[in-house]
Every structure is written in structure tokens, then in C-alpha cells.
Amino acid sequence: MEAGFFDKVFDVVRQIPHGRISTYGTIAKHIGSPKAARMVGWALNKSSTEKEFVPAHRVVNRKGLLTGKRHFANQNTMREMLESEGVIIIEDQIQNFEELLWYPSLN
């Protein structure tokens, strides 16, 4: 996928507020590629090489599950980062998912 797509993903993810989460599909839809949720995930897998921090830990699947956790250096990193922001997680599931969900188009 072109670098421009990844850059768009990174720009949106950097806007997710502390203590909030978004989904792969929401981000894909916002950048004009509604069927590219999986590509958003691929972009976030590469985000650690960016000079400016990309809070990839704030992006979960459409059900609020931490499906991206295996792509962090440690499988607990995603959970620990979210919990440090006050997000409650039980069995890899974001609690109060709808309340914490951030939509970039409403920003």
C-alpha cells in the first residue's frame, strides 16, 4: 500500500485523545477507504518506526477487543498502556467501549 495511506492513518491515530479508543474500521472510513480496516492494522504494525509517536495502542477492533496486542514487543504492552490512561480492560475487552469510542469525523 502506498505510503500516503499509512501517513493518513498515522495522522488520524495521533488525534485520538488520551484515555479514548477508536477502531480500525472507523479510521479506514474516515480516510476514505471504508473497506481497508485490515490495512489500517498493517499501517499500525509499522508505526513504531515513525519519528513522531503514533498511539497505536488506542486502536482496537469493532467489538472493543485488543486484537492488535500481539504486534507489540510484549503481549501486555497494549493493555498496560491503555490501563495507564484509565481504560478498564477485562479479558482483552474494553469496558465502557461505546462511551470511550472516539470518532475522528466528530472531532
Given for the second form:
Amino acid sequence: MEAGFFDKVFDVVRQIPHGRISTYGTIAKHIGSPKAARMVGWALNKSSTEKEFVPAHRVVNRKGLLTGKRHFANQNTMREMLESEGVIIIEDQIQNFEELLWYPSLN
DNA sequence: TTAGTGACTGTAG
DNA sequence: GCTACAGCCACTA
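Switch from the form predicted on its own to the form predicted together with the DNA and give that structure.
Below is the entire complex, every chain and molecule, led by the chain shown above.
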């Protein structure tokens, strides 16, 4: 079995530390396809079917905007989960976004 | 099988 | 700074 694009995405996303965030492009680039950022979002959408929890709420677009919140059960879920981790969000926009941004490290 | 769609990003004007 | 377009891969109908 080879890890597909989705599996790689899940693996990277699960490495995001508590209270930190990352972006679709950063993850896609880490996997090897910077232009396939869309697929990262697609994978996260499917992540709800994964047995192991995937912190999809820690992944936002490059502006620090919660563009994926509408894919959660409730549109407040994503913000609430992030806030519970200490992330400050105002109108779907992550504050101190650049400081919280986490870059995947090569294992 | 083909066509359409999607939680995005980088480049160009 | 903004808008417009192309590229990327997988899934569904």
C-alpha cells in the first residue's frame, strides 16, 4: 500500500501542534504539489470519514481566513475549536496569523 | 468514459 | 492593493 495524496495530507495535518495553524499551500508544498492546494481542502473534507481525528480546523487559507468553516457541522465549530486552543479570531480572520503559522518539518 | 466540481495559490496586468 | 486565469489531483454523477 502506498500513501496517496489524502493520506499524506492527513499525516501532515495531524502533526500540527495544538494551538497552531497551517495553510493549504504550505501542506501541499510539503507533500510535493504546491499547486494542488485544492486537494488538501478536498482531503480534509473527506477527513470526517477517517477513524483518527484530523485537526482540519487548524488549516486555513493563506490569508488566515476560515474559508473551510462552512464544511463543519456548524459554521461556528471551526472558530470555537480554534479559540478553545487559544487562537484569537475576529470575523473568520485569525489574528497574529503569521505568528501561529506552523510549517511542517521533515521527519 | 467524459465532464464537472472543489476547504487554493501563484503569476500577470 | 485588486481582478483574472491557469494548474494541480481526486471524487462523483
